[in-house]
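Form predicted alone, single chain, as structure tokens, below.
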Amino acid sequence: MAKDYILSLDQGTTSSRAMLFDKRGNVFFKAQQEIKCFFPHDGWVEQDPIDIWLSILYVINDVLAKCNLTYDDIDSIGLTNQRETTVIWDKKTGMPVYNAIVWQSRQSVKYCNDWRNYEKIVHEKTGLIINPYFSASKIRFILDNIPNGQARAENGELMFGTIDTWIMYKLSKHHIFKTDVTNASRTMLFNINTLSYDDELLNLFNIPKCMLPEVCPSSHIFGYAEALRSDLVIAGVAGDQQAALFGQNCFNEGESKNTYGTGCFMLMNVGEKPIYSKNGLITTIAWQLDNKVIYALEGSVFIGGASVQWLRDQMRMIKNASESENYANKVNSDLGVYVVPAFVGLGAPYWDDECRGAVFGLTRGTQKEHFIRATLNSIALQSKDVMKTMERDSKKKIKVLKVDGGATANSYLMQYQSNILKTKILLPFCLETTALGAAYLAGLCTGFWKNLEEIKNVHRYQKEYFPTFDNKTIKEIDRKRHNAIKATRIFK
């Protein structure tokens, strides 16, 4: 029997979703779920792993009964998560021993500060800085705080996986428990040089490797989703922002992307030896194919399309986002309001925890069309300082961003990111760019995809946007960027 289709499981900060891709790279049915968010304490940011876990499988039923088929005619999984959010659970019985703590997370600052002495050791051997973002002080953090962590881990009972590992291990009845090099390369514990986890770190973070996963590469055959059906094979994975890039086609060395999610994740292409920064950015591994190994220069906004659903659920001047592009239009300008939405700290190129969310330029005229327009510039300006800074680290003009993410809907956003930028933007056709890295990632580890040629061959783009500002006028902006992000980081 053909098996049509690749199903592919993005599990997101926000909700999981659950996709089918056919050999177009269309994509046949979708269903979602969202997944609730605890803020235990002011910069915490919880899940529970349970309900991620039911998550999936809630989103897996519903695309099959949507479509009215059944798993005979899926090929193979692909997965694409979260990064860096990091679940312990015990395993003998394979239940969490404490919350997932998300990526966004500060309460491991502590660890992470009593570590600044290995900053450059930690940069050299990860690609990464010191930060509590990665995985490695999440894992302290939570073998400091449940009884006996330290010695249950030492003996082999517990069990560390970003998603990717907690979601398999759970579609396969516990028998898998690996990673690939995408997510391995996220935890501040993985060596992107030897492609292993490096002992001097974990001997540095006192983690045991006994509670680490399998590394693979990230086309690969991971194992088989018998929770679903004893021969449903996983043969993709990736972290979301890889998964991305892939899924963007930028496999050429110097092709960017920018996905607009809860977070703005720009990543280059800068082939198969990593570019360290010297100005804040952290070096990745993009994806690993066999035995070749691509590496990316990455930078973080951790507030994008979250400060959307902040004017949504928080400051309540939108009753969802779609809404935002229609009252920024309202207005010819944002009335000279700023906001810098450092919600909880600031990433590249800055990495300031500490600093909180600002709003300037404030005056009797402003009107809540001038704040929401000014927050949908504000994801931009974020996105334009990782890309300046990417450009200096890797010598590269970047002539042309592809984007994708739920705010590239945005219309206003997209213009106006191209405008500040002076930068063409390319939207692809399927905006599900993130699953369907994925997707391409397990059907050329099965030969639902000859190669790499046979899928740009199918990849489309829906629309262009060009740059439309003046010098005078992109100066102008970023003047008043410097010193809103100077008075932010000085407030404190």
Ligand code: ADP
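In place of the form predicted alone, output the structure of the form predicted together with adenosine-5'-diphosphate.
Here we give the lone chain, stripped of any partners or molecules.
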């Protein structure tokens, strides 16, 4: 029987998706279902783990039905997921004891404030900064907010998992209780140097080891999706941003990608030794393949495509996101307008929670077109800040930036990004790089693809952007940007 496809499952914050990839890395049909979010209090974000599981079953069935294939045609399953989101369930019943606490949720901020003294050891051991974003404080919150949580966890009655673990547990009829190194590295409990859970951190946070899943390489036989078919193997797992780095073929040290979604996520492959940032970037595991662990530096822009949503929903200047490009192209400059979309403060390398957004350089001549163009520019300017920080920390120059995510549909933005970075930008042929990365990890494990060389041979790009600005222009943009940020931070 020809097993011509890898089934890739991408469980994201807004939706679950299933895709089939062939040997050439082409997407062969996809299915998608949205996931509901609950906001029980200001800043809290939760989802129903059963809803997530059922959506996965739905999209698997839908994608197979749409293309008239059966499990006979599937070589293996690759899985990628929204990271850090935390589920705890009862070992006996397999039922969640609390909603999934989503990565964005701030409900466990109190614990992080209590743990401030551990900032240094947390960074050394996990590569992370103490933040409610990561799983540790979310686990603490659940154990403290269900009846007898701590005692039940200590008795071995409860199991914790990020979304990959939860889905594998369900897909395997409760037989697989595992995660991969990339997801483990986002829990704030995993020592990225020793590649094991860190007893000192577990003690400090009072989290029992017995509730944690076994940690495996990203390309690995995790077990079988018995709920679908007893011999269907799950062979690749990685968190979404790491899967995208892999799907973008950033296999060599120094290679980097930036994803332009609601926020922007930039990751750089830094090789076999972790590099620790002095400027607030995160160190994380990129993947583990053939017993080799690769590390990455990660930096994010909070307001990326979200600024375009702001133009649409709050400013009401555009009807849809793609209109932003038309308006930006109607004028031939931003007329000196600078938008600093610090709606929730500034991230790397400034780390200023208190400041808020600002617009500079307005004149009587400023039109909506200039305003929109300057807002798009701000996405690229913030990404430049992250990239320059990454280059400084890693002492590596990014020669080519690979891009993906919804806002890469905007050619104006991509060209401006290339111009101000003075760097070539590459847009891959398959924009589903996250799902593709998970498929590659699975296929490398089963022999569907023999090695990285074979993958590199089938990987294609659809568009390249080359920089056109001269040094003087870039210098002037940088000078004004620097002043805009300085002024924004003064206004509090």
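Bear in mind the structure is a predicted one, so any value in this text is a computation, not a measurement. Here the rigid core means the biggest group of C-alpha atoms that line up within 1.5 Å when the two forms are laid on top of each other. Positions refer to the first chain, counted from 1.
With the core held fixed, Phe466 shows a CA shift of 2 Å or greater between the two forms. Here Lys30 does not count as shifted, since its C-alpha moves by less than 2 Å between the two forms after the core is aligned.
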